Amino acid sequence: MKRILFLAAAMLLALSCAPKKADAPKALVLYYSQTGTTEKVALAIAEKTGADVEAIVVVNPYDGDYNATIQRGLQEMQTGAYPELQPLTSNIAEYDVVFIGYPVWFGTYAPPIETLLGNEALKGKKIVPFCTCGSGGIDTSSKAMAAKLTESEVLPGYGVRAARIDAICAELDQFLKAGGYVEGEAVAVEEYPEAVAVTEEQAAIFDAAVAGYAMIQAKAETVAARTHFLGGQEYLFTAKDVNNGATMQVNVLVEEGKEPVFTQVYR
């Protein structure tokens, strides 16, 4: 029944992302979602590529009051203490790929998560992780997940800041495709050029993407250009954090008539 109620909640969503199936293994999407932002992407995943989708329920649930939620989620992480399940009805054995989501939290995967990775169904099979975040963490949290899941393939995954959410369609599409996920051709994507000094202009680009978002208070050093495969131009900075001098590398999409925007961060 509750399978059955996330699908009809797809059905819903206003996201216009049309399904295209593929003639591929047994996949099953498991998500985690604090604010049903995670679970966007869960379910558009789900209906694109006509895999199973379960939602991952702490025991314990996080109230909801963000302060609360962060000083929990940190004691969690720092003691190791992560939060118990409720069980899954899925039976991850009969699947051949799992997606998992998560918001990031700490540059990494929410708890709930690291409690999921202890399921001993998980070995041998293929992990595809997509996350949902304020800046950044695709790349860490991948990281971590393959360093904890020794015994199953963790594939390359997906990422989208929350402020970006209904972007997902045609990057979803995108990394699907490239991914064999679902049928059809992904966009070529072409390796972006050496990076050079940037200049006045391409500094300016950078400021306006990250105006306004607190955690990123950086100066942009060096920067490398390619076109998008969504059309626009895609820029990938390396900048330098003002208060404590830590190197960062970002990336700012600027779509022809749209203000420039920043679409990943990578510490």
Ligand SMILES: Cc1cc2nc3c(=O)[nH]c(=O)nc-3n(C[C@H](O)[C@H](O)[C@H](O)COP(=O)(O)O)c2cc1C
The other form holds:
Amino acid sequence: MKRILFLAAAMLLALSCAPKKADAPKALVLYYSQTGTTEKVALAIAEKTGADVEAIVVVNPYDGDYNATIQRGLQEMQTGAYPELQPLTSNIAEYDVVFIGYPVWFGTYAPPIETLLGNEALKGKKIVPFCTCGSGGIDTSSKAMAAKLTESEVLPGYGVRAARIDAICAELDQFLKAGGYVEGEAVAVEEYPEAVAVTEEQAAIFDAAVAGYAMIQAKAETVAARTHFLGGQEYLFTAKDVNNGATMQVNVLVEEGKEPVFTQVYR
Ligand SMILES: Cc1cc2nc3c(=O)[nH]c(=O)nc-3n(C[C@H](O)[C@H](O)[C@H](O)COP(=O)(O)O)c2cc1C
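The form predicted in complex with the ligand is what I need now, so please give it after the form predicted on its own.
Following is the full complex, with the preceding chain placed first.
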């Protein structure tokens, strides 16, 4: 019996990964998630930091069909007619830090977040964006958020591809430690060295990482490599789109014994 209890406690510890911080600022996690991916990150952040958490609910929900969502989302962004939200039950005024989570739509935060950002109570708060995406968008969406929330402090954010949702436990630990939201020191990460022309072997790593992702049809040109904080190699490629010649930056991770995966694209 004791052994079972011990194993259960060890499993719980392994799942929660990093201890909550005793003197952490009072934090709230607000998130919008259409298909449940961002919700996983939101709940993990709340669990790890001890923050309160609330989902943003759209009065007239997106109906779940991908094409209909694309059409409606595009129209909302083009016309500026952003969706109405159900009132929040949380009182933002009670919090120091607000984590704001969303799926990336059309390169930035999804339209319900535009409505949320109009909430006056966010003024003066520390805001931590986080997102899930198909290929990337934490940089562009964070910048858009900072431009919109000129009277708040928009801090570095966390983004993860939906295809890598299983990586969030370790990555969130690193991110939350680095931001001082949980106890412990983040693993020191070396800077990327200067980029150099890719070798054939590195070009093959790039090709393997983006294979099967139709939105990236590109040829790697330069690369910088460093050790990833979990071990393995992390690469920052610049690549040229074979269709329109545009340059993109692609981060690729190669963990020991695993196939290369791209972690984000920045266009
Ligand atoms: C309307 C729409 C637009 C999207 N646009 C992008 C995009 O520009 N870039 C990207 O990387 N992913 C894009 N995606 C993919 C979503 O960001 C991704 O599937 C996300 O993890 C969904 O999160 P959710 O399950 O919390 O709704 C888009 C998805 C939809 C439905």
